[in-house]
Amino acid sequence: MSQTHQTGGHIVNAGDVLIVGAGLAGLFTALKLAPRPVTVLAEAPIGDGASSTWAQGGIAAAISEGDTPEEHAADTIEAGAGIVDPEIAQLLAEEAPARIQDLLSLGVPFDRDLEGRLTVGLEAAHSRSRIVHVQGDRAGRAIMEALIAAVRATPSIHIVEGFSAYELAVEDGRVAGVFVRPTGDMLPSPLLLRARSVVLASGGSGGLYAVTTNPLTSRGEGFAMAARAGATIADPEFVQFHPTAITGPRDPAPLATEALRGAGATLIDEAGMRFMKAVHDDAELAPRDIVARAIARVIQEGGKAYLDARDAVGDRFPTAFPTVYGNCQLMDINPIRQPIPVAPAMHYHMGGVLVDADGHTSLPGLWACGEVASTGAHGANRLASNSLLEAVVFGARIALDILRTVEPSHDVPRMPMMKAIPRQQPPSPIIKELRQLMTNYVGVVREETGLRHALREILRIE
């Protein structure tokens, strides 16, 4: 029946879609394509443990008077060193502000100005003030908050939570379906949800390094499921770093948003010395990967590097940016007197599952969005608050894809109430040792002898 040769169990229809994933470009999905029943199935309680929830960042797009989609695909081209597909990028920058009337209408509360204008904000390696926020560093949060509120309030959306799929079903080169186990149960019987359609919206893999923003449940699963499947699978190495986490015993760790950086926070040393107006015109708005080599050079030489917020948010901290100010009080910093030290972070997994512009992957029946996906738009370093707007507008295009080419059915979806209690299981001494080797080895920076050296303790550790 499938590639993986799964026996016994029992077999559940989930309906026509069956999204795996319940972050934004999941839920978003779901949403577009009601009222065609969906199944989202959800690792863990939904709204726990997905990385749209921390973002503090927030949805680039080309809203503000003289800017434009064309100056907003030209931004996301340079960041991404020369390989991002400039159809792609163009058409992620045209469909941006449809996609943030959709999050408005959903009741995502932007930022205003006094006159009910969004107001805008500066991010790294953008041209123009094109970043929507919440609250300065809130974004995810609400967004997810809203989009949750709105998904409950959809009869045709069947929500199950606590279960983790392990494995695509392919039956006669088509996807038809996930093995899915209670989320911490290794050893499960197997339960294959059987749909006409699998969206692929799990995440990515941060949590395979030591040092990460993601939830730690984020270990590419998605990818693996896809390629064990067949599945066509694009720029893996495209690892993004993001250059300011809060460094600290929390893991994972918290990020001092970028924000920061662009209300006027400088990069320092120890010595108090700002250090990125050598590496770069743009200093601490250069593109992350710049920033982020920058940092670690000054960590390996045995320095330590700071943001420093003391001038250019000082007081204004708590209330213009609640989440790092939050953050830092929980690990005994005062950014308003303090500059915080910070490391970069594995944040972002530029490459995934390749998908064509309708979200469509290289198997029949298996559409992908969010950071699982490949779609080209991001290259080898992702713009700023273009990952946000990468879920919606490919979200959106999927739904509108499945509606247009996939029949309803008439059969019901034999749907039990289905909910399971994740185990919540502290990290393995093979976790902990793939954590650091990853971080050590494959990390910021990488070189043929480390990679050498990682791929065969990986295989060790197999």
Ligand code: SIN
Given for the second form:
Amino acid sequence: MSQTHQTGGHIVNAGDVLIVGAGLAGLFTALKLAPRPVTVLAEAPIGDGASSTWAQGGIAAAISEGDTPEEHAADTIEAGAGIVDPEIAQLLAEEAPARIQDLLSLGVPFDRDLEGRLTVGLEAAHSRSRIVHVQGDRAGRAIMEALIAAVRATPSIHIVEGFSAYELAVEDGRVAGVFVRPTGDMLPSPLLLRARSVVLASGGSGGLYAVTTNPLTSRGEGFAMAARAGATIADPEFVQFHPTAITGPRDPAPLATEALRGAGATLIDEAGMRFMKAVHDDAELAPRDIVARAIARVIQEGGKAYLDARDAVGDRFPTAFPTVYGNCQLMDINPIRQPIPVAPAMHYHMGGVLVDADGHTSLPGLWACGEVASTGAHGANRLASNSLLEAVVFGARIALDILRTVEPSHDVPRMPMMKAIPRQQPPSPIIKELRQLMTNYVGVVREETGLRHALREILRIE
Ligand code: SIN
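Please give the corresponding structure for the form predicted together with this ligand, as opposed to the form predicted on its own shown earlier.
Now the complete complex, all chains and molecules, led by this one.
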């Protein structure tokens, strides 16, 4: 059980609200709370190390003529393999257009057509085109740039950069702050940031896998802290593998966005045959888990899988998908003329700290949003471009809940100027071993013998 009284140490008053994490979920919640004073804890200079910045897909929202939140919710439920919470899917879809408006007001330059209307793209398992993008595949970066500028211009938001949370402090059954240390470092004595409300927005766990599209610093610390403090964790085994990470020596693996398949790119084997047609009626646009398993099977049988965008995208590649194009160039692949070699990679953790419709966890004083949370919106298979959406919808709901339920204390935070330069640690041999174990035995296809082996090995490593 977490505790406040570690021996020695310092206590700093972080005020009414402390947000752990400075990705999209954390920053959006902070902005929605303004002018209520908040402290945002960022492991690195804000924007660095947040998987939101890397997001290539956009945000799903029923904003085009003829589309409805009901259809968006139905697609979300259908993709989620029977265990999406329908009420949560509906509220996610209903609130999506308003959150897109919020992001536009913050200056996010979503793509528009010649008449100035927002353009919407297609991604797998959506029955309609409903994804807003920025310059094709740059949504994450553009959204984060706009939010960081807004946060820096908001006097009520105090940023603490270069510190990582490692334990929740619980007093009399209520979360009362977090213990922190300089990122990548150990402190001789604990430092407690005390706050009346804590919002966990610490991201996912992709860095625990050898093949991932996530920053390697995403190692599930948020889930672990919450679990140790006694919070309910839901569906921790629900890990989503993106079907098309670009294979090669780069770690993390660069993504080839699903919007490429939405634009007509196909999946082929070494012989140039489209293998998805035999697997699912929607072929390349089948739900993500089905496509990932099909590619994994091709590779397991000794073959190779490629994403072929030569006909569908061709010469438009550099302008239509600049991020993927840049990554291909770095790997000596010319996607205008060559199919891109791909493999599934750990992409998103759907399970996590269980929250209700207001983002409240099972622990008083603790809320959670973004990848660390389990809202019930994704079931066992998240629909493409619903993750940035979930981060902003639940960030807004949490802000509202805190404003409604936590009286302002008028307690002025006594935050000293805290900034640490994160130390780059080379991955230790133990972490490398753990990552390989996770990819080999807790990956796309799992079975009992492999999982038992992984558990034994994890206990040995521990
Ligand atoms: C992608 O661009 O394919 C990723 C979108 C997502 O994970 O929702």
